[in-house]
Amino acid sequence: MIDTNTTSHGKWSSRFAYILAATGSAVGLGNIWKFPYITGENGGGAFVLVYLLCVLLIGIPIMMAETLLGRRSQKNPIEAMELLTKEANADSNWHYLGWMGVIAGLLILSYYSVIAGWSSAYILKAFSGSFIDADALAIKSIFNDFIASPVKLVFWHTLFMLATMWIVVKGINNGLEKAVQYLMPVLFVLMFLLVAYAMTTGDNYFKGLHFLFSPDFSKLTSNSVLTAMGHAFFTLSLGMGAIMVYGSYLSKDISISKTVFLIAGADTIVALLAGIAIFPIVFANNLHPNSGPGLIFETLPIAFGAMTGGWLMGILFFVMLAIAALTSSISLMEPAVAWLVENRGFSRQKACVWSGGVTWLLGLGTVFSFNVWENFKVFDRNIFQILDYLTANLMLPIGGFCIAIFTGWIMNAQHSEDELALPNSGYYQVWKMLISYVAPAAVFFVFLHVVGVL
């Protein structure tokens, strides 16, 4: 057995605060700003319908998986895999798994704080009346003016990670779990606001729920389920350490699978009522679905301005955006704190600093992707554009593949059986055949297709 000391290392209260913890973890930009916009890109329905299978088939075991890692080590990702590595007599690179988590979470956050910097600035802008009849070129100049001006851009940026910080600093009780159980209902009743408004957009709505949801295949492309299955990685925050170091504060009297399915189901619902939200208000006035990613600020701030009651909808979704991305950012910085507080003895303080100061900097490079930096490009992509595609479309589905391989075959079955308790032994059955074959062979398959082996 392994040696689980947990002097330094807190617990959830109850099961519900783990679900909303780790919900809040799951739904964020990925699911308000994200995810529209790649489905818009990528025809709609059929999209959404490989994005549905890659979280049924994939997300939802592999995060099972990255949960009982967590908890059977209750350690952070570093050191659980350490400690995991050696209990299963593996090779000892294995570990590296759990350092490219904490990597990737803090790449992902350098960027997603600016984004989550522009939606905090579009509250303002939004409160302002900007939006109130402006067209087309208005709002696009609004948005230009802004992603041009770095010191705005870093202005937003810092404030959100200072916010971030402030809530990670204060531990698992009295900082995460406070922070998600006022803000998750709140993004909730938000979310719920703007798809009755939605409603009331007449035929455009079932228009944008049969953008949605009717499968168009011509549409797909191989590079479209890559980022299906990326998107379904990162809006479930798999392999990047947050689920394992959240799972590692979880009791071992609650049920994997049942708060598994719980998160994935309410991740997804977000997911989809996004769409459900947006889309009817695109084509209500003439917009386009596949704005890419200034869908969320070039495109509906004009319907916002031209709607009955845009105003307040433009507040309200806005406010719904920053603090979806905020839930989402604790948990991104968690795992990096932890470590530095179980294994160089730094305050949770100290640690905050570390992790967040060097997480600001990385931000930087996003920042000026969009102004003093905008023409230096690797590949055709900007520095944003690289640190998305790097986490989302090659490091969380490397982190996932190689989580599954590592719990479908390096790990004792019987330890794995133990933490996740299931029914019955059929249930663990269908679920070591997914970890264990589906999910890694679909990774490894879109790869091969995407760099054009298949």
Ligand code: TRP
Second form
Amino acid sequence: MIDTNTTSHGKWSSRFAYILAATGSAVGLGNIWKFPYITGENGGGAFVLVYLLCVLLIGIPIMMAETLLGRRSQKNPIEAMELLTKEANADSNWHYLGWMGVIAGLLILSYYSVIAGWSSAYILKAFSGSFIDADALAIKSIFNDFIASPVKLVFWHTLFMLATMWIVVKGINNGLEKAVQYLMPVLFVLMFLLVAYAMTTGDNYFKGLHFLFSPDFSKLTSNSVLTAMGHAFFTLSLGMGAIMVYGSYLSKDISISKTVFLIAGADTIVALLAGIAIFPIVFANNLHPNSGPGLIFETLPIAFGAMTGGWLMGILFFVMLAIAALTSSISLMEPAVAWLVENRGFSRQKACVWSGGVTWLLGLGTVFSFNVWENFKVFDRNIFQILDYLTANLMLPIGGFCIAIFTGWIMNAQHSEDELALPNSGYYQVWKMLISYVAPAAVFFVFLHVVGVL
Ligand code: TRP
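Can I get the form predicted in complex with tryptophan as well, since the one above is the form predicted alone?
Full assembly next; the chain just shown is listed first.
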């Protein structure tokens, strides 16, 4: 057994608190902002199908693995991997996995905070009534004017980063748990109301559903498959230690499998609802599904401007989106902070200031890639796109691959079986097969395909 007596590590106050926080981490911009626009860019149905398969066959097993690694070690990801490799008598290089996670988290946070800043700015735009009766063209120019201003984007990015740092400083019990408790129910209700609005678009509603759910495999390139797989990791917060950290605050008597299914289920439902709400509006207004990261900002305000009660709903929606982003961003920062505090003797404040500061600076690259550095491209990608590709499509799947190999092949099977405590050994065998063979092989083949070997 691992000795955990010497840590100053926190604990969730209850199973419910943990579910809320982990769902808060999973549900965020990934579901409502990213899923619709990458679905639009990658041709719809076939992409969605691959994404769903990846969640089921790769995401859920890896989420269970990450949670159990965290809970067994009760440490931050870097120390967790050090301890677990010692326990398994394995090569000490595995702790680099923890490192990659910390770095991936901060890289993601750098652009996440910028987009979350957009959502925050849109609260004010909704409040000021700018969407009322505005047509698609007007809504589009509101968005274009906004992202053309580096000053505005920096302002909102700064504000969001400060909010993230503030909550992370407060530690798990005071900050994280409270924020999520009220958010999820309200978010669900709002998503359903938006879907109800989408239903009023007549034929376009069915066009939207058709786009999302009827697969046309000719639209699927190997890069779309990589994006779908990468997004399964991104949306479930996997591959960089966020769920490992959350698992490390989890007490031993809680069922990992049940909580993982709940979290993944809620996450998937929110993403699908977002898609069902957005695409009918896209088609009803002759917009293009592939308009990129601005998609939700160019579509949903049209709905808010047109529907009764839309003024209030618009405000509520962007407030919810900003809070959903906040409960995710804290989990992107937590691995770095936990490590600085537990390993480097930083105070929590100092650790937050450092990780937040560095990430904020990096975020400027994303801010400028929408305006002043718009034309600065490497491999045809601007800075935002490079960061997104590097993290979601490469680092997270690589991290997930290593986590799968470690839990499936290196860790003592008795240990993983004890931690998961599944109701019968048949379930354990299924998980073991997915984590040892299916998940790593899938990641491996998708990579081979993308580099053109297959
Ligand atoms: N899952 C979050 C979203 O969908 C983003 C996120 C939070 C994340 N923590 C993460 C992504 C850790 C990858 C790794 O918005």
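Numbering follows the first chain given and starts at 1. All of these numbers come straight from a predicted model, not from anything done at the bench. Whichever C-alpha set is largest while still superposing within 1.5 Å between the two forms counts as the rigid core.
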**Asked** Does the C-alpha of Ile142 move 2 Å or more between these two forms once the rigid core is lined up?
**Response** yes
**Message:** Checking Ile302 here: with the core superposed, does its CA move 2 Å or more between these two forms?
**Reply:** yes
**Request:** Superpose the two forms on their rigid core, then report whether the C-alpha of Thr158 is displaced by 2 angstroms or more between these two forms.
**Result:** no
